Each structure stands twice: as C-alpha cells, then as structure tokens.
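Single chain ahead, by itself, as structure tokens, in the form predicted on its own.
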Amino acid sequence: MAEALVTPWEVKGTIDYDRLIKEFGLKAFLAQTDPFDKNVLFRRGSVFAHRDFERIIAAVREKKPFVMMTGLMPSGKFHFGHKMVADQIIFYQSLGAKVYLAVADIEAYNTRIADQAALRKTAIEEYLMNYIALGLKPKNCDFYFQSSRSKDGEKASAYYRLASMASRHLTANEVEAIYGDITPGKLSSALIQVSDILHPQLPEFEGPCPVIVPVGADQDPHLRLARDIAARMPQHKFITPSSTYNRFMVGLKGGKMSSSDPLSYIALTDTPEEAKKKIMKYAFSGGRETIEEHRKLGGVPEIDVSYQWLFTQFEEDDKKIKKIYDDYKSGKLLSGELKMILVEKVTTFLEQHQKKREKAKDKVEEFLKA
C-alpha cells in the first residue's frame, strides 16, 4: 500500500480518512443533520468531516446571513471530481448563503501555469460555464479572480491589505510546520488564500458572519492558517471560519482522480460516446475473472469504480443504490451490466448538461460585473 501524501499541491497514495480526521483535528460529519441529509453528498458520507459546522446549521435553521466561500484552480478540464464541490456550492446557495467563489489564478500562476490569459480562459470556459449550467445563480454570488478582486476600489484595497497585513501574524516556523518546504510563490499564494477565506467578514463586504468553506482534505492547511490568523487579528472581530471536507472522488482506473491524467476522469465537456468508451475500457472493476466465478462469489462493490460513481453522484435513490449493491455483491449483476448502468446515467447527464452549457454562454457576463 502506497504511503499517503496529502498537501495543497500533491495528493498520492491510499487515503485513510479516519486517520486524516485524527491528524488534522477534524470532527466526523453528522450525516443525519437536517436539511443536509437531503443532499446525497452529505447523506452518504462524501462530506466526511468538518470544523465548527454547528455555526452553519444554526444560521440555516434560524435563517440568518452566512457566507459560503471556496475557490477553483483554473488549470485543467472540469470533471466529475470538481462537480462534487460545485454541487455543494449550489446547494448552499439554495439554503440562503451568499456565495464567494475565488479563481485562484495567483496560486495557479505561482505554482502551475505562468500564463494569466490562459488561466482566465480556463476559469470562464471550463469552470464558470459549468457552474452556471449546474445551477449557480448570479444573484447572491461574488465570482472573482485573485489577481483582480473588484472594480470597487475600497473593496479591492481591503482584500489586498488583509493579505499583506496577515503576514505579521505568523512565523516562519509555523509556515514550515503547515506547508513543509515552501517557496516564496507558495507563501504569497497562501497569504492571498487567507484573505480569500477571511475577507467576506470585512466591513467592506458582509461584516462578521459565519463562513463555511467546503474543500478537499488537501486544502486543510489553508484553513488552519486562516483560522489561526483570524484569532490573532481581534480588531476585525472575525468569526472563526467553518469548513467541511469531502472525500476525493475515485478515478476511473482507481486511486484519486487526477486532472493530469485524462483517462482517470470524465470531463463535463466529453461527449457521451467518449464517456462510454472511458467507462467500458478503463473503469476499474470489482468483478471476478470469469462469469462463473462472479455468479458464485459475487462482486466487490467497495472497490468497483462504476458502483462508487453511482453511489457518490449518479443514483440518488437510496433503495435503488442498495439493490445495485446487493445484486452485484450476490453475483446476480455482472460487471459489464453495472458499467452499462453508469453509462446510461452519465449519458443522460452529459446530454442535458451540455445543452445547458450552451445557454450558459449568454449568462457569463452577469458573473463578471464585480
């Protein structure tokens, strides 16, 4: 078993989520919390841990203002792994959250791609258009680029001032403890992300209020740093930001889905034919080597990628997913048949989604006015 590595810049190996909860000081997520139990990602444990989520539950139940803040890395295709966070963004917006959605183009420039024009193009065509097609609304949504926070001078100044002043409140030893070996570019990006997380509570924006940041566990160092700095800047009266952590969506070939490996994911711009080919050829199977053996011993849904994708995103009916599990486990359902169930679900989704993407082109400018 490969040793796991989970950092903001690299994830590899077999992830032990119980171990992450202990190492990062998280709390296991309470799956049956209303109204979050109505969302399949929360109900089935894709969102597996949190920090201070009680504040968000209270804000939702009491209908008080709160902010959902998260970011996107504009460095590749938008795939179903990214959709997990997008679905949460849209869900929070439906619960009344003000959405702050940051394009991490400064971090991408410093750590990945030194071409700001390409980063902006990817952010809009791969991410924003997909968010809109998935249901993101311009009302109550602040979509912005780190490199160009706002056309409002007071807001822009407040954002960049916070990033600069935050540096006073941490030490080199703390940075090394959180990030390990860190370059100046990574440090600059980290401070900008601290501002991303905390600035919604500045008086130029919403003022002090609960903020929820849904991320993958690899982004937790940014949350830890922001929470520590929030406590050291009492003049702002920040409410310590809350966070939730979702499991990494398994790639087609097993292991973590990777944007650098097109055969590990299905992009939301892939054609249904391309998606079917990838699933049938590359989706790791939990079936047996022969039909006879499979009928006798049954499949292993826990390691079968098609089942995992259905469980995570594509079959929301709890009774139906249980039947698929039981039939596969018993050997009644074959691996090829299981793959075809997923193919049909993905095909239907892509056909509908790509029509919505075309319509989304006309709505992009509504998100770029700030």
Second form
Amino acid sequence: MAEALVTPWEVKGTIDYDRLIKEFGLKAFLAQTDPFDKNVLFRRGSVFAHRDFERIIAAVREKKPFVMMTGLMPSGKFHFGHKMVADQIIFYQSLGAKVYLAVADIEAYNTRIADQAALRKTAIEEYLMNYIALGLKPKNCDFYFQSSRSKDGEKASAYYRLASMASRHLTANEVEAIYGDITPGKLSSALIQVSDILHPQLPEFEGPCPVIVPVGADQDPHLRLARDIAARMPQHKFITPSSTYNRFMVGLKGGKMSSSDPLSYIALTDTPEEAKKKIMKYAFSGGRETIEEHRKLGGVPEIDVSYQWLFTQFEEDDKKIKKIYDDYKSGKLLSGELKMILVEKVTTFLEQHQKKREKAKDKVEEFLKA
Ligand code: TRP
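Can you swap the form predicted on its own for the form predicted together with ligand TRP?
What follows is the whole complex; the chain from before opens it.
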C-alpha cells in the first residue's frame, strides 16, 4: 500500500480515515441527528469527522444566527467531488446559515497558478455557475475573491488587517509543528485562509457567532491554526470555529479522483454520452470474471466504484440502495446492470443540471457584488 500523505498541499496514497481522526485529533461524525440525517452526505458518512459540531446543531435547533464559511480553489473542472461540497453549502443555506464563500485566488496565485484572469474565469464559469444551478441563492450569500474582498473599504480593511496581524500570535516552531517546512507563499496563503475562517465574526461583518467550516480532510491544519489564533486574540471575542471533514470521493477507476486526470471524474459539464462512456468503460468493477462466477460468488460492492457512487450520492433512497447492495452481493445483479443504474442516475442529473446551468448565466452578476 502506498504511503498515505494528507496535507493541504498534497494528498496521495490510500487514506485511512480512522487514522486521520486520531492523528489530527478530530471527533468521528456520528450525528444521525435531525436535520442532518435528512442529507445523504451526513447520513452515509461522506462527512466523517468534525470539531465542535455540537455548537452548530444547537444554533440550528435554537434558530440562532450562524455562518457557513468555506473556500474553493479555482482550478480545473467542477466534478462530482466538488458537488458534494456544494450540496452541503446549499443545505446549510436552507437551514438558515449566512453563507461566506471565498475564491482562493490569492492561495492559487501564491502556490500554483499565476494567471489571475484565468483563475477568475474558472471561479465563475466552473464553480459559481454550477453552485447557482445546484440551488445556491444570492440572498444570505457573500461570495468573494481573496484578492478583492469588498468594495466597502471598512470591510476590506478588516479582512486584510486580520490576515496581517494574526502573524504576531504565531511562533516559527508552531508553524513548523503544523506545516513542516513551508514556503513563504504557502504561509501567507495559510494566514489569508485564517482570515477567511475568522473574519465573519469581526464587527464589520456578523460579530461573534458560531461558524461551520466544511472542508476536505486535508484542510485540518488550517483549521487548527485558525482555532489557535482565535484563542490568542481575545479582543475579538471569537467563538472557536467548528468544522466538518469530507471523505475524498473515490475516482472512477478507483483510487483518487483528481482534476488532473479526466478519466478519474465526471464533470458537471460532461455530456450525458461522455458520462455514460466513462462509466461503462472505466468505472472500476467489483464484479467477477465471468457471468457464471458472478452468479455463483456474487459481486463485491465494497470495492465497486459504481456502487460507491450510488451509495454516496446518486441513490438517496435507503431501501433502494440496500436492495442494490443485496442483489449485487448475491450475484443476482450483474456488473453491467449495476453500471446502467448509475448511468441512468448520472445522465438524468446531467441533462437537468445543464439546462439549469444555462439559466444560471443570467444570475452570476447578483453574486458578484461583494
Ligand atoms: N485551501 C482551500 C483549498 O485548497 C481553499 C480555501 C481558502 C478555504 N479559504 C478557505 C477552505 C477557507 C475553507 C475555509 O481547497
């Protein structure tokens, strides 16, 4: 097994999520609590860990104001792994959260991609338009670029001031303990991300309130940094931010889904025909060599990517997914038939989504007011 590595800058190998929970000091996500159990991502374990999520459950129950804050790295195509995060953002918005959404263009510039115009185009055409088509509403949504926080000078200053002045509260040893050897570009990106996470609580924004930050498991070092700094700036009365951690969506061929490998994902702009071809040809199968063997021994849903995709997002009905599992395991359902169930779900989704995406074009401006 390849040595697993999970850092904000690189993720590779086979990830042991239980080990991550221990290493990072997270709590396992067991919240089969109303209303989170209504959402397939929470119910089926795609959200696998948290810090201080109790505070968010309480805010939702008591109908108290809270913020959902997260950021996106504008690189590559928007695929179903990204959709998992988008669905959570929209779910929180429906629960009454004020949404803060940062385009991490300073981070991208300092660590990977220098072309600012291309970053902006990707952020809008890939990310924002898909978010809108998936149901993100402009009301109660503050969508901004790290490089251009706000036209309101008081607000903009508050955000950049926090990013600059947080440094006082950090020693070189702590930076090393959290990130290891780190370049100046990565460190400044980490600090702007700290400001992303904490600034909603500044007086120029919402003031102190519970904030939930849903992220991929690789982002936890930034959360630890933000929590430490929050505690060291008592003047701001920050409430420690809460966070939840997503599993990485498994790639079509098994292993990691990666924006740099188009055969590992299906993009929300792929045509239904492309999607079908990718699934039929590349989706890793837990089926047997021959039909006879498959009927006799049954398939292995645990390693079958089509089954995993159905389980994590495409078949939300608990009874139906159980039947698919049982039929596949017993050998009644063949690999090709299982793939066709997924193809049906994915192509229906894409057809509807792409129509909505066309309409989303007209709404983009409403989100670019920050
Ligand atoms: N670093 C994140 C990524 O690579 C993006 C990001 C920027 C972010 N600011 C954030 C995530 C604030 C959560 C909260 O995907």
